[in-house]
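Next up is one chain by itself, shown in structure tokens, the form predicted on its own.
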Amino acid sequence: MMKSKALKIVLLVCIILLSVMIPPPEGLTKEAWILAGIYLAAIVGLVSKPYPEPVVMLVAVALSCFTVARFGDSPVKSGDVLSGYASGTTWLVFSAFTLSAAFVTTGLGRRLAYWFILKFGGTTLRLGYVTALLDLILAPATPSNTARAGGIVFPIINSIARALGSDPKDSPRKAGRYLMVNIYMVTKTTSYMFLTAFAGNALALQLISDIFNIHISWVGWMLAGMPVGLLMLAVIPYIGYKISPPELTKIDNVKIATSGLETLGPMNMKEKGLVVIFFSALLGWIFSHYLGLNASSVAIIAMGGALLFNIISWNDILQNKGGWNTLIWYGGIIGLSATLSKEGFFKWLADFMSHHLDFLGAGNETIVIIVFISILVRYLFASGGAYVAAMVPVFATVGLVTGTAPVLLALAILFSNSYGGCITHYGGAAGPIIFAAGYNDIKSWWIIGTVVALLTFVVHMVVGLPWWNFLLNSGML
């Protein structure tokens, strides 16, 4: 293990040293070239993980600050490298992480799950749709789909599978195999339906906005993602049900749900307060334009309200490692990207690509090609955040040089990150949690994931593109 870590570190050092020793290409300054080398090393570090993501990014930020200070005549200052920590995108995600933690600590997430099971979970297939409905409701305020799927939905569905007599070793196909894989496919779908449903969404939007110079609001994202997402949620539980059919079709949902609700007891004040703040945040995001607020401001106000009324304590926030990790490395990657943009790196990259990609036109067929390639590339990444940082700027730049409609391509790329991770059981952090329960085999998981990913791709290209174009022309985007 130590040898492997040392090799990864050596690789990162070599990338940076090469950018220092090799002269910059024509049209690029030496400073921009070195900063690009640091950025590339950071991306490789996020993928290979010789250190945790925050450590990788903090070192990259430190080296970038030193590089900028070394070239004193540059218009870029060291403060530009740190600008990501002042970015509203960073604080939007961090604040939303607080709300998502509240669903776990207050028990409201579990209560919602048992209530839906009581009302709608009479069969195993219906239980699959209950999972989809629960995830959909939690998604707008839960940027960690790991917390949403792995921390709220999975423990409940896993306990139900065991209560139904489905054991991971002796009887996985009785109910557990279908129920587990359905959790993952559903959460990879809800993750692209809202800007705040997946932490990588805000980062990807920020990176694309720097390249395309476009703006997509929280409401605009929702209007673009909801219709195609709802179409897929209507069929995903059924797809898994047909490909990996459970042996048990009917369940005693009343007994299971009643027992769970009795364990939780009556709804407490913290849960009631969270309901108020949750809907207030949704209304704030929807009507932010009329309130004179942006999505980040609404999220921070919601976090402040949750703290002020003791719905969640400061100690709960301190223990929310996912939120702090995201704050550190998202702020770092946004700052590095902004610095490269100010140095003219992405403009140079676009000019370079324009001489090698002249076979691509400006029509929708280019969007289809780019998004399909992005899905294939997504297969190689175990982290959605790492994929966003590494590949989204590249695909966006390719689209930029072809003259493709920027907003349409941006939405296609932004959404494909989530559903592209369906294929494998390691395509997102929730995957290993669910797969480790022991119900699923790789073959059926990958077959279902491939079908879901490819069908989603077709729906987005056939239904999504015309819908997004309509939103754009009507001024709703």
Contents of the next structure:
2 protein chains.
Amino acid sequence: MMKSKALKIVLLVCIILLSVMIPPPEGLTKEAWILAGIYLAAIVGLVSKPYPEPVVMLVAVALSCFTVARFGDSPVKSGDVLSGYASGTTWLVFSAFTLSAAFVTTGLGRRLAYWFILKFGGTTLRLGYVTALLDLILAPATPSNTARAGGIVFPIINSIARALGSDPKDSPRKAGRYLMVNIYMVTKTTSYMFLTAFAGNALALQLISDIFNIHISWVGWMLAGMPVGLLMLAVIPYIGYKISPPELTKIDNVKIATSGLETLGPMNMKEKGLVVIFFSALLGWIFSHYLGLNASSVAIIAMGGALLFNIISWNDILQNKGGWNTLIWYGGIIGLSATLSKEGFFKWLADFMSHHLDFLGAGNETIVIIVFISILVRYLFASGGAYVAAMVPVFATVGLVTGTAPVLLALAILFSNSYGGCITHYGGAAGPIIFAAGYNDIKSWWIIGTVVALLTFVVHMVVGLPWWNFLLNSGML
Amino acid sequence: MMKSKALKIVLLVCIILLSVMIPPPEGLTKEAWILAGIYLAAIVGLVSKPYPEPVVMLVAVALSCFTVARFGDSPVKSGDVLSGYASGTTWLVFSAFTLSAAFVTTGLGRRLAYWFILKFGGTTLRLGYVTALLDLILAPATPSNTARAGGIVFPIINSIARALGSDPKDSPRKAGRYLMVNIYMVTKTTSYMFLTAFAGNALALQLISDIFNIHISWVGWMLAGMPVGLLMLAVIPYIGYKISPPELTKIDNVKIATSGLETLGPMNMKEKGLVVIFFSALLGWIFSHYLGLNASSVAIIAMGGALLFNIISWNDILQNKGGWNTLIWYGGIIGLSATLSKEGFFKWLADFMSHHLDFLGAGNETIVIIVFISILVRYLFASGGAYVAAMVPVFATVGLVTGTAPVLLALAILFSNSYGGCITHYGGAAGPIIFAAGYNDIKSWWIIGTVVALLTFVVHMVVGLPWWNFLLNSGML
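Coords for the form predicted in complex with another copy of the chain, given the form predicted on its own:
Next comes the full complex, and the chain you just saw is listed first.
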């Protein structure tokens, strides 16, 4: 472990040293070249993880500040390196993370789950659909997959599986195996339906917007993602049910839900307040255009409301480590990316690529190829965020070079970064949590994941592309 | 408690409602007027504390985002409101807070303390001077008074007092009472000697710079503050010794220090690493001009180094709640202040004041009056940071109106915000920690505090002003 960590650090140091020693290619300044080396090292660091993500980013920020200072006459300043911390994207994610935490701490998430189970959860299959419905309803205000799938849905489904007598060791096939893998596939699907349903979405959109110079609103994102997402949600619980059929089909949902609701007691003021905040945020995002607000402001105001009315306390926020991790590393990568952009790096990269990618055309087939590759490389990434930071700028640059329709390609990549994570049990933060319950084997998980990912891919390419094109042409994006 | 909290909230709501209902005065837009109302409410909130500081600021940021969005054609954007989070000042404080924490977690602070006690701590009076020396040496890299005085110096002096048989209840006068109050007076003095010796310094400098358009470097600050500070450090332990004389004068310092050093064991790698980082940061700050670095970049690079070499872990940072509190509320207030500045609010305020302050001239006597008032109002403030946010912009604006030498007034106010806190036992974050040990009575604390504060005031006015003027004229500031 120590040895592998040392090797990883050596690799990162080598990347940066190479950028310092090798003279910059034509069209790039020495400063931009070294900053690109630091950026690449940061991304390799995010993937190989010799340190936690925020540490990797803070060190990269420190090195970038130093580099910028060494080149006194540079077009960028240390303020540019830090600019990501004032980015609306960073605060959108941080604020919505706070709301995610509120669904866990107030108990509202659990209450919703038991209500749905009471109403609709009479069979194992229907429980699969209840999972989808619950995740869908929570999704718009819970960009933390860890909070939504790992913190709300998973604990309840896990305790239900145990209550049904499905033991991870002795009888995983009774119900747990199906229910567990279904949570993950479902959350990876709802994740691409709303800008605020997955932290990586806002980051990816920010990185893409820097390169393509496009704008996609919260509503535009929903209009593009929701129809294809709903289509997939309609079949995913069934796919898992067929590939990994549970032995138990009937469930005494009334007993489970009633006892769960009894434990929660009557709905308290905090939960009621959260319902109001949640719907206000939803309305805010939907009508943001008319209100003159952007998605980030809506999220910040929602967080402000939640704090003002004590729905979430400052202590809850302090203890919400995921929020701080994300604030530090998203702010860092957004700042570095903006700095590189200002240095003309992505323009240079596009020029450079255009000499080597002339076999790719401007048509939709290029989008299909890029998206397919984007799914394949997800095998290498244990974090949706790291994948976004590493690959999204590259795919966007390739698209820029080939001249494909930027918004169509953008949507296709933005969505594939969620459902591409289906293919492994480590493709997103919720995966390892669910997998650790012990019900699942890698083989059936990966088979279901591959089927879901490929089917989603086909639906997005065959149904999605024409639909997004229609939205674009009719001015709804 | 609940009732007083509700009253405080009602007051804040009233302030904001008044700014919405009362039409703006001539020279200010409706938007600027409401933003000023939110700013005022935030400051009153920081002082009255119905919520923790970060919550007050996040709600103020949310309201400001909303206000900015409602006025579509405004000169400021929601990005301006968030700009404080990318401010070098915010990151200077956050990074140096991390170093403060490292002195506590690695044990280096305690080791230094025992070394000094071993070498110089033979009498109670000399222990008072050891406290001053220790605090002085730690000061440049520990802007957290809580970490320096509360986390490093206090626990050791507290355990020494107990070891000497001085009990808070039965025998406070034996040694504890003197030693405790001395910690506080000393740390309030070192706090103004370096830009990085107190979190509020960077915040105050940022706020003042926005109004006066001046620049004071890390070295300039030290040159101005250190001579007067050293003068005061030479007498403060003696003042406390005379006003609150300890009954015990001799101390078996060798026994105490040896046993303390034995507990710590040999110096470990983390401590050695921290020594290197500490001196690098110090050299970085001193020679920042030649390196092309600013003070913030030096601090960020030092933090990066500490993380890279595992001197402090990400988990230590996550648990360092003071750092997160400061990040959120400093970033918020700096952003709000920058937004108001962009809206022309402080210019308007200066114009407005100039009609009512024409009895004040441009000479040094105005500086003397302002600084004296700045010390008096410290009775009302239970936090150095809240005082800075509330009063420093006002005093700076008054100075701007009267036309006093901006740099001289700036230094005088920047320094008085630290030593002004001497006058009460709640004037700075370390105060309540030390007071809670139980050795001190309010009366003797306030008497010593008043003597120290007034003497410092006289020294700063009589010796400081000419000295700062000399530095200014010789181009060293």
